[in-house]
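First, one chain by itself in structure tokens, the form predicted alone.
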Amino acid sequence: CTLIISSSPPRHPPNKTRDTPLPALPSMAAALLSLLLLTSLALILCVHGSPPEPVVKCKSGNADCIVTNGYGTFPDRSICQVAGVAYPMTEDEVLAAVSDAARKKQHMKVVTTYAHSIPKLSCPGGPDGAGLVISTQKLNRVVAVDRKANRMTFESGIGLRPLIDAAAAEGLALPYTPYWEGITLGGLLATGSHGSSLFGKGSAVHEYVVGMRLVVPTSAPDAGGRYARMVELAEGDADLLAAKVSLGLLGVVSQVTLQLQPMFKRSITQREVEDAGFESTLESFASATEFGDVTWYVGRRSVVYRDDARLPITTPGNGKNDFSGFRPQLSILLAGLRTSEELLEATDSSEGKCVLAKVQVTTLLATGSGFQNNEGHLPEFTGYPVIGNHSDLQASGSCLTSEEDGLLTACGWDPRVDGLFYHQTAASISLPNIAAFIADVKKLRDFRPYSLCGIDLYSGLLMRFVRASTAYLGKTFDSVDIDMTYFRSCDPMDPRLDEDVLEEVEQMALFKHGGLPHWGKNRHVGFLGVREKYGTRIEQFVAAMKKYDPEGLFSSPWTDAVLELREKSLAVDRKGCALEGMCICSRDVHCAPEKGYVCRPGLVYKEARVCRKVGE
């Protein structure tokens, strides 16, 4: 995908969106047939792959750098330039880096190894190109193990997979985690990341934090001349409620202590049923299966329940999870898939997406979605249940750790290959509201039966369960977190097929049904009205910000806009701003009237404003 980035030259000439022209219309049937074959191969093949490239690239040593995320672009497609990057290996080195920046009144941000957050969480404030990023890449060790209390302390830059493995080596388990292991402990806590469960304290990792150490800036030097200090927070400290989910706004988290559990096994079975009436089953399902989730294939009119229960460690079974979407993929297959989806977009073929999604989902489910229970033999999956250690089932991401192969293969979204390029909308809707949301989406589907197959192409609409949290920026109610991924145009001024329907689903989730945004996902519009949704919690969080970073050196224009601080706002009013979720349209010019897309009310949620193609 040739990305067009604002405030910088495009990677390729601006009058092209790909180096290879799309096929002519008469080749549609052949293209679809090829695409079906490519999809099946991409889901079945298990190959080694090139690991991701660094997200910080500098022109001279660790100076004059550009910072991005794991997808190669931020929601507004801007370039984040910084004066330099620091790679501390110890707390003392973190103190030195923060102190030096604070002494100069230099704005700072923490950046993680893979930086898989979509929003601009890792781009400093202050003058363009003058900030500092502090990487936690080398803060990746186990600090202490308290086997008696089942607690472990880790440096914040440790990846989720090394953390899981280190705990397992001690016979311990972090009970709930995100499914994608390409994130760090500090990063997943900063964004409130979670798994799926309403059991106990719930599935958010921050609920299991019992201690943290942070390095924060100071306005005046201490006795040793440092403009930074160490803060240690423990259970019972009110400020821990701010630090556990902080968006990186309090300082640099250096160490985290987690309350773990003795290792156990899990039994997983996936079952697909028609989606008629499933919305009335969600609460009872969540109460019956500890780790269960639900995937709704909206266009396919089916749901997949994942029955996922805890078992004693003595239960036989060595099952593993290597989710198909997180495996390395052949770059040529990724390019073929992207080209073919662009063809469907260019020819307004919603029905073509439904055909493709049917084959893709059928293949995915038939092959166990990446679950393995055949002791390393072929076929990898022999049927349900899949039983194995919790540590082998809770997260995956084999495309991250493979040996370099010159980009013959890569993670599907690696920006160096013409592969997946997408938007994500993730919102937590309260349990009492989720049935009404699902009913609204079904009504929308009735208006446009083929319009939501594009979600099915990106693993459907995933529903995970999350408990209410006492963390100020955690969930304010027991909720169902809905997560949908969908096609993003290479050119930000190109409208998308069925864009209006997807925008209406997004606005229904976030506004009509009061969804809270996932801090590490979402387009710009996902964060509109956040301060009102969180109420006094925002005030409590901002009080902690002022306490630990009174000069706002870890703040940025984006976080200030989200929290409505320093007279910043998320409001955007420019040509085409609604096409990529930078605004909700209020005028036709916010869409693409020259291409037939104008601003119109929603079909079901009349208060929604969406970019609809004339005649649809």
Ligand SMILES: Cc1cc2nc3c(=O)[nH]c(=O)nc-3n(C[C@H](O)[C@H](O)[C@H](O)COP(=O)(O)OP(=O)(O)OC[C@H]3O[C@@H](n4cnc5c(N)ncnc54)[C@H](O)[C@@H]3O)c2cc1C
Second form
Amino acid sequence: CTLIISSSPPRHPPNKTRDTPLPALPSMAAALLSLLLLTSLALILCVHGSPPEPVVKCKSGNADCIVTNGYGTFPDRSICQVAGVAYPMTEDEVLAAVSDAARKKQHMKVVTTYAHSIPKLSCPGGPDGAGLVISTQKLNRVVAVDRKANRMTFESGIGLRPLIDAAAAEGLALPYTPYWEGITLGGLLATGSHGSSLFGKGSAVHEYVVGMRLVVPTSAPDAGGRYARMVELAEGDADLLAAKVSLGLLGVVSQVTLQLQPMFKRSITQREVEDAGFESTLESFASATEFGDVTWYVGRRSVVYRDDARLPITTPGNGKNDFSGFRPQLSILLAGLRTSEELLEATDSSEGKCVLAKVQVTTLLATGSGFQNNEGHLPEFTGYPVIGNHSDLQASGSCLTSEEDGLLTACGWDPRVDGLFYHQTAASISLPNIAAFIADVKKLRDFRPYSLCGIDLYSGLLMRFVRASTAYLGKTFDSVDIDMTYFRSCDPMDPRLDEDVLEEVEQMALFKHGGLPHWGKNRHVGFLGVREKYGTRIEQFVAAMKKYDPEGLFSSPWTDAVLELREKSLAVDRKGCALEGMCICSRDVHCAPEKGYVCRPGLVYKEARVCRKVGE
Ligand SMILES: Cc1cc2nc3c(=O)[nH]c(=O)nc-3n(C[C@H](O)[C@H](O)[C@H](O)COP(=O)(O)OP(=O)(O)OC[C@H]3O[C@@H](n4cnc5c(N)ncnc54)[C@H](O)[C@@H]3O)c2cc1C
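Next block: the form predicted together with this ligand, after the form predicted alone:
All chains and molecules follow, beginning with the one already shown.
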């Protein structure tokens, strides 16, 4: 994708895909199919990789830098410039960095090694180019182990995989985690990240935080002349409810203590069934299977239940999880896949997407999605159940750590290769509302049967279980988190195939059924009305912000807009703003009327406003 970002002109004409001469459809379909088979094979066979590039790049030493996220693009495609980056290696160095910035009233943000959140969370506020980013890349050690209490303390920049491995070496396990290991402890907590479970306190990692240390700015110097101080929060401290899920707005989290459990094994079986009536099974499924999740292939009309239970550590089994989508992928095939999708978009071939998705999903499921029995057979996956240590199954991400191969392969979304480029909508819908949401999506599919195959192409609509939390910015109810990933145009002014249907699903999830957005995912519209959804909990959170960062040095225009602070709002009203989810359309000009896309009510959810192609 030749990315088009707001402050720099495109290097190629934006409509280059539309100008490409297209092959005739039957031969195109055959070409796509063979390409896809090759791709699927490559996903299975690849063993090397190219670890991601740094997300902070500076012109001179650690000064004059550009900060981005792991995808190389923020939702609004803006560029984030900062005056400098600091790489503290100790808590004392964090204090010095925060103090130095606070003394100058410089805005700052924490940036992590790979910055895998989608929204513009790591870009400091204040004048453009004047902020500081404090990297946690070198704050990545284990600080303490308390074997009696099964607790461990980590520096906040530790990656999820090193954390899991360090705990496993002590015979301990973090019971629930995100599925992707390319994230840090500080970063995943800040956005309320989770796995899937309604058991116990549920799947959000912050439920297992029992202590935190933060470095916060001060307005006046202490006796030693420092404009920063340490804050230590322990279990039972009300401010921990703000600090556990903080969007990075209170200060720098330097250390976190987690309540762990003795290591255990898990048994995983995936089974695909038709999607008729599955909406009424979710709650009983979640109460029967501790780590279970459900993937809905909406276009394929099937669901895959992941039966996933805890077993004693003595159970035989060395199973592993190396999820196919998080393995290193051949760059050339990623480019081929992207080209296929662009061709299908350009030829308005929703049906073509269904064909492509059918091959892809069938291959994925037949190969166990990357689960490995690890029993010494040549094929990695020989059948279910896959039984193994929790630490070998809970998260994966081999594209991150594989040997450097000069971009022959990379993570699928690596911006250096013309690979995946997508939008993501992730919202937690309350358990009582989820069946109605699913029924609505099915009705929408009845209107436009092929329109949702694009989601199947990106691993389907993933449904995971998350419990209500006492953290102010945690979930306010027991919920099913729905996660859908879909094609994003290279050119932000280019409408997408069936985008009206995807927008309607997004608006149904967020507004009709009251979904709470994942703080680390989503397009701009995902956060509309969030203050109202959280009610007084936002006020409690804002009170903590004022207590620990009274001058708002860790705040930015983005977080202010989301939380509706300092007169900032998420309202955007400009040409084409609905095409990338920067606004919900209210006028045709918010879509692309010159390309035939106009603003219309939803087909099922009449209050929705979506960009629909005239004649659809
Ligand atoms: C492929 C992929 C799969 C994913 N899977 C899941 C999943 O299964 N479940 C899920 O819930 N989410 C998932 N996510 C989302 C991901 O967990 C979140 O976006 C997470 O916040 C990313 O963590 P990070 O370390 O990259 O932090 P970043 O994205 O870099 O930072 C997030 C925020 O935290 C702040 N921050 C980071 N560290 C600190 C600190 N030490 N002190 C103060 N503030 C800090 C940053 O300033 C920023 O505001 C996935 C993302 C990707 C790319």
